[in-house]
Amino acid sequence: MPKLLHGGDYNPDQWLDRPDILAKDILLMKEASINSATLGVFAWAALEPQEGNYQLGWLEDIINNLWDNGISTILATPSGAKPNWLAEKYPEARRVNRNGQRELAGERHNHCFTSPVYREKVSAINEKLAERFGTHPAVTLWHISNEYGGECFCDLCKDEFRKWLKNKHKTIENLNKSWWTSFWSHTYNSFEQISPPVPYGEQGLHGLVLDWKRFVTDQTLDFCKHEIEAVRKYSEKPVTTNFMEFFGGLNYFKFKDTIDVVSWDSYPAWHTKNDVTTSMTTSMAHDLMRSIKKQPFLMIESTPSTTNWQPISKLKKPGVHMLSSLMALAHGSDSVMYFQWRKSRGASEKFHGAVVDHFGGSETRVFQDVAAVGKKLLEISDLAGAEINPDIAIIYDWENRWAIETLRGQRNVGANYLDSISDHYRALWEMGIPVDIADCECDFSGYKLVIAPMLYMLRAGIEEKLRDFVKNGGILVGTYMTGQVDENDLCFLGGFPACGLGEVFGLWAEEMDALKDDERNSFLYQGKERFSRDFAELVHPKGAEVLGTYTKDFYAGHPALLKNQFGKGTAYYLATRPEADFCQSFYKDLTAELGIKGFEVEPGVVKSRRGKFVFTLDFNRLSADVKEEEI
């Protein structure tokens, strides 16, 4: 983006009865330095109130009279939410659940991907909008629909998934052997008779859940694919689809060559548990939306106030609604964007947060939390398109996630893969050190130190890219549960990790032991014990140097930290799942090693850099600030 955008949805179709509003709407946006509105995200039934009778024209006026304001339009297809008409008229557009019902009509992100009329009724409005709007010099951005997500079991949808599975697996044969379906007698004679994991059906076969879950992504990328094929008739500017967060059922990296510009709704649970820790996680999903295409994003929605939807929805205190905007510019965000603009007077979110409330004044502490942040923009405007440039990488895969959530072992209830990414990605948060968020399929050459926590499968040739970057200089650091199934989940023979890995590691390991969720071990590392959790896994040494041992249970004297060189390279191996304190030393240690700075503060103070700007995070005060601090 040219500028740091300040805005977020506007829905001025639920107003169009009250000109007073929407004037009123236009002299509030300005007090509050907007330059952006987003539009048309649920306004279908507005657009087109009978099939084929576009009404467009109000739209227009709105685009026309936030320009002549100096505001520009982000213009939403409106996919996310279809209108009733469309909804009885063609049934076969709404989805069926996992339980084979298909749902009526209301609610929204509930339409079949594959259905070919939702298809051609979403191309004909997306078109109508483009071929009016395309080129209006307002329109800076395309938003595709509206959080993508869900599955459809209808029959079209099973009739899609058999395609692409004999598009991947070609044969029969080839899939009964990659999904091992002699297991329980349960091996296939065709492809029709495979149907999509459901509770009343198979759902035992980890390759199928696997792919199923492949191929939900696949249908969902090409629906949305198809939308912008629509767009593109008429109109060449960017185009944007909004995520959420660590969403479990889509794999967001697989939309990187797609969209153009990555955006996100933030939601943190502010006040709800630490508030450093609800900082820190959406800190690493900021980093996430900034790694998938490695460029700066947009916080395209997030909440001035409150939601109205997490099971405590506490308001923001003075000083957070600055802080969690600096939080988002300061790892790669080039705009602070609300949902929404005004509150609604009905409907399910009339009370969620809104920069303008049901008192519709400039009066409120929210609406001034909001003016400030603009004028903070205004400010530090010399941000937008500032690039992070991370020496680091830790890497998390959604395909690689699955698998671990669908494997059943030692904790089939909290392997913690996700928590397990974040006790290594807070200790760099806290030193002010930039991360990367990458998956499997991601070049690392680039990079110092790559951290792999939890890598069970191997997929997309990671085992040799992680092989290559230590053999030519990179540190790895490696855990538990490393290299144990390949693509298809499938174990691999001869030992883990597999496929070469633990000959980088230097190790063999044998078994691992789960601990209960009250229970933990510990290892002595630099003469202190370091605490452990969730599980143990006994290794054995292959030239590896043991740094750490166990001190408890009967693996005591066990090593529970590795260090290996490799080529040029180095390899660390934790065992264990450590607690916050060895992290904090380990990575303290690792990165001055590795010449990569960070800064020194208090204890729950975040101090970083993007460009020639220093942010500070107070997280004890709840303050931020923001300078200019040239290299």
Given for the second form:
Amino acid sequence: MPKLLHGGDYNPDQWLDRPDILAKDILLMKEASINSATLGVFAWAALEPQEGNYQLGWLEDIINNLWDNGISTILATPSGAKPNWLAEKYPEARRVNRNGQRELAGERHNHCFTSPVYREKVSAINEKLAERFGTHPAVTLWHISNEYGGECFCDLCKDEFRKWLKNKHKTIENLNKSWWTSFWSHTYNSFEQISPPVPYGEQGLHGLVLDWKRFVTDQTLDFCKHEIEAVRKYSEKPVTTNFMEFFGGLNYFKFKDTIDVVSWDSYPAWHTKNDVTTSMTTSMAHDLMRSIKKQPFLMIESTPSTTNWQPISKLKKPGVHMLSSLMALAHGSDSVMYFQWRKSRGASEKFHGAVVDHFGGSETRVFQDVAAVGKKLLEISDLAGAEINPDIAIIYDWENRWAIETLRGQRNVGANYLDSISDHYRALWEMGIPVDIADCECDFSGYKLVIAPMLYMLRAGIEEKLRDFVKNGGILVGTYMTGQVDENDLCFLGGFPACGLGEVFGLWAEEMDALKDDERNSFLYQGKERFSRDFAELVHPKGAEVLGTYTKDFYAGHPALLKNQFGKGTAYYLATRPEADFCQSFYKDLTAELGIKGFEVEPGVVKSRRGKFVFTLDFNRLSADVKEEEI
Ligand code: GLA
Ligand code: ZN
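I have the form predicted alone already, so could you send the form predicted in complex with ligand GLA?
The complete assembly is shown below, putting the previous chain first.
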């Protein structure tokens, strides 16, 4: 990235009959120090009003005009929403929902990823765009489609799923074994009998549910690659596709070799719950995005003021736009970009926040906040490209998450995988210590500390990687529910944590109790009572030192926190989910021991470093009025 980008989604296709507005846009963009516009995200109907009738002239004029005024373009492929002529003529392009209904035309993000016709039409328009603009100096990046997501249950997708299964399992006998289909007499005689999991069909075979989710990621990625291939015929410019933080439907790590730059759409629900917590979860999402390719990313969308889709969409209070923009930059973003530049007059997003609202001028508070961020980006433009290379990784694995969310176990009200990850994250974030978010396929050898909350499913050789990591001197923190199932969701026999991880942690986990939402157990750590929740595993040390024991229930006195020397390293095991104060003291000690430095700050302040810049985010100066207790 040559510099920090400031810009966002710009939809001149909605205003082609208003040259006065288009001219005003340029003036206002300059006033707000905008240097990049994202064009054409939903412009298919304007680019190809009838099949094969391409109208790219208006786009060329806009790109040139922006460029003449110092504003570059991120050019989108328009597959996120299809024109009506296409939906009408080619019903197979329309998605079939999980109830088996073929959707009507309209809305967006609802095409079939498998449909050959849709793929052909998308290729055709992408090629046209690439041919015309693929080497244009103004175009810096391709924005492939928009927020890929969702599933299609049409016959084409079902067939593709069966092919995918055949390729993975080879024979139906293997599949039956991997999915444990003898249960409830669900043995398949052929691949043709298999349908995707739906509420009125099979959902009890967890191997099926997981393979379907993996297939959806693979098929979406395949569609994305197909789009990129069309663009690549005429253009070598880098590509991105915009992600949605911890979106459950796709394993974003699988996209890392396909896209050149990670980008994402950040919409924290400011002022509806505790803003410090909101900042923490947003920071964790930024870190996830930076970790996918281990390089700076783009915050390609955010709202300058309010959204229009959260249950309650509050205005950003004074100062919050600057704070949230700096937060993105602190965690590795090379941009602050908006949805949207200008509010539309009609349709479903007319009241979504924008830099320019229906009033149309720059006198507004929101415009002035945006312009202030634009100025700030110019001041700190040296930040662009600065990498962050943490000593610590927290494992968040999408497939493990799917397995945890699918399992029917002892806490069907919520096993809280993501929350338990953020418990650990928060303690480090408060100290301003950078953290990577890694999945099981990542390489851990460069880290000093790896934290692996609820590593229920072992896949991609993670057990070997963690074993070697600790053996060679690394510090590992694991928790309850570790090493219970293989990648097909089959339980390991012979004791948990399985596959040699029991040896690494120096223990055997025999049973696990579930705690009701309002129930707490506790254990002593450094002479203080530390409360814990959700789960209480009953483990037997096999070499591990016991650092803390439960204080309540029939298992009072059983180990809750253990430490084991393994090779040159150390593995800690938390048999229960501690409250925040434990993580704070535990990680303070551990990072000090490892020589990992953060910042000493007053409460309510988070300081962190990126490149030569130190960011200080002062939450005490946030004009939020919601208190922690009110969450
Ligand atoms: C998403 C989409 C945008 C817009 C915004 C609204 O991020 O990509 O097109 O709908 O949400 O917040
Ligand atoms: Zn389909």
